[in-house]
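One chain is shown next in structure tokens, namely the form predicted on its own.
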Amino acid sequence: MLKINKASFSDFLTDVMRYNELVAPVMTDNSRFETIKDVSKIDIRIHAYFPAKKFFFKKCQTLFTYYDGKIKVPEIELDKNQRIMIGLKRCDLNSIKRQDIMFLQETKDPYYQEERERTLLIGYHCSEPYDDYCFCSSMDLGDFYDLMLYEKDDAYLVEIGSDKGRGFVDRYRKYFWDTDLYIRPHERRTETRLHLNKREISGLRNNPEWKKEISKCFSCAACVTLCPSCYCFDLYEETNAKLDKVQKKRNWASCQLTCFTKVAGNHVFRETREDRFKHRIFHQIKYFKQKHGMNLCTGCGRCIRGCPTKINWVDMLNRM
């Protein structure tokens, strides 16, 4: 276990951000991770209501381009600078574990690939939740950072994880400190006030309690789009005029589209808007953990925060 004393904290940053591209979550309209130019707007404590996703897994991407007869492929940067990523929440990097799974396992992305391989994740552990829709507690999080801080009254201790983090420490070793104190087991959760009792709902698709809720939703997709573990995405084409160019594209997709299941024919595989809502939580919850070994949702509580209705699918499920 190191330190880094908060006194030098500022220094640090502005040190790291000399050489580095440093993103952090700072509060603009909202509270959201962004490209540092001035690192007194840092506020690492902030839960940030937009995820850090777009900075690996691109809103929107040109995957290719058709011209004069020919496919030209954008170029992989392999000389851009090293990003850190600093005040990840530990939500937000077991998020980061799931999209790895499937843009570098499941099948190798080389857009994300080149993100996620020049960036360091360095976390900062919630003491408390952040409010009342966080409920991360439940959902068995593991430990996925290169380095992660702890906040100790005069000083931040470092916790490193991973030969990457180890490596970062190395080189700006001059900010960190050898200690006697450390974590004790207790120290590394964060006990949230909502709480998912039971995560095997096999047996619940057809309950009455479903339509309570589903009442309430407007399929404005903003769960999904505010979700740091969703990876669904639409691909399309964008001509000129001529049609003699076309850009193959993708952009984020939602399941709670009615276009998102919409095939030739006009045939909708889940037109419903129940049949969507559902899916939705099948999938955080049942779907990719019988695949992966692991529930998709992290319990970050943005969905529920950034729900118009405030439709509260924990609770929902509790009462079931």
The other form holds:
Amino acid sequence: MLKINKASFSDFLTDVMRYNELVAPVMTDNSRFETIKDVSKIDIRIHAYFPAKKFFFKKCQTLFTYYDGKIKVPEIELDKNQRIMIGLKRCDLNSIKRQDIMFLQETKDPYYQEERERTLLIGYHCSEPYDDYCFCSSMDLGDFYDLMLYEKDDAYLVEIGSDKGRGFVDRYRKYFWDTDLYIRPHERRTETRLHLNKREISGLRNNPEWKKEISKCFSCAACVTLCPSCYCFDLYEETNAKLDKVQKKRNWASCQLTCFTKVAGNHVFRETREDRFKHRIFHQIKYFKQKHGMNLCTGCGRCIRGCPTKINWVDMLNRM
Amino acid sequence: MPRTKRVEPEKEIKPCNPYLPKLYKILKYNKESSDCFLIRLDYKGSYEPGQFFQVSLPGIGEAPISVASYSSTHLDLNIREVGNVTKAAAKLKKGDTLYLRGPYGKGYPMEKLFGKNLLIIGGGSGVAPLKGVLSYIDKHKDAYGNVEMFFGFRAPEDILFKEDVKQWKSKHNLHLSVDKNPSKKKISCDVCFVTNIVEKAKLNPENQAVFMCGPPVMMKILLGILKNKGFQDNQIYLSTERMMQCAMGVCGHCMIHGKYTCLDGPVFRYDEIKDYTYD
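Counterpart to the form predicted on its own, namely the form predicted in complex with its partner chain:
Complete assembly follows, chain above in first position.
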């Protein structure tokens, strides 16, 4: 087993930052993943309020440009630095896996692939749940990382999860020490206080419990924006003032908004808030599983934490 | 010392970009009715009836349009002016160009149904994808049994593909109806809803497959009528309409109960989506 001493951790990060783009959770106005300029700001224990998906599946991505009668695709930069992402929690890592399924397996999305391939994922294991909204221990999360850090006394034990991770360790070998310490099975688990008991929800669509919670929903779409797994998007076009250049763009979309299912002629398929809310929950814990064998939801709790009325759909399903 | 050399990405990522449309020329433009027009494009790839293409006009947007032909030399698209893209496309003319990407989706399972009698029901611009089906049938003459068709339009002026209709009348069993005849034109078809003529017709569900495409109201009524006539849900194939953007099964807009209309549809066998009407 390898370890990194906490005393040299900051030196290690400074060294990493010198030749790579380093992304880590920081506390600014709110907690988020950011490209780091000052290593002292990093706190890898933070379960960021905002997810890390913006680094791969960008909030706004220009796909191509119509200009001068031709289509121009933005150059894919090959000399971009490698990006090291540190402090991803197990829920974050698993949602990256789910986005990989959609953008690399279901389709080959070159924009996502470019960002994803240059990124090395270093996880941080939460020994305690971050707060009462986390429910990852009920979501059957798998191991998905290049490196994983487990806190142990004055060091981080390092588990290697891929060849990419091994290569990275070789490159920074002087910070990694061999150790006899190991991770016990119970140390790999985080027991969250919130727990989703209901696994099969097909028969619950008409349960009266929905109405109570949905009556609190504003359709503000915070849940979807904060979800690290949600991958739906809008395609649209933007024209410049001279009307000679049109950019085809991709934006995050939300199934909680009426425009999401609006077709030409202004018909909306999921017109009621109830239908839209149910659609989100069913997609998260049923539809995706039917097709890919795993829940889309990874139990990070961001949708409840960020909800202005704190709609706790996990509790709601448990009550049914 | 750690090696200072930066690690380059292993392979160059220059893949086929699935978002990029290609430019095609309009070979023919034909105004079919007051709000429908048919364009023929020099698309030479393969596609199946029931599939669709994303038609794209720079600066305006993209719209999914189903194919109305079956040919290896051209592609027909019948477009109804309802949204931004289709209204702009109506202003195109012969010789202009158009961006396309596709074909996408699952069409009618034509090969699977070899040997069956076909019942084809269409309403309004829903006849367009069925025109593709009929071209397919023409090219595979002996593959199918009896072909019975019921097409309904709003008014005599709205009847699409008038030339084809004449041919279909001679080749197959075509029943035509118009909802109303305000101009009191002399016409050779019933003045009633298409659902009425289907209801009156004598239909034998045995060894039969039903294709239908049209307004949701029409399909809903027809499903009831066909059920009464003894048709099973797994005999009926219908074309669904949803907001489709990426057309590759990712963007999520067209999802019906976990199924992507653009990937698993737009043609569904009724028993596959029967319980999902609320979605």
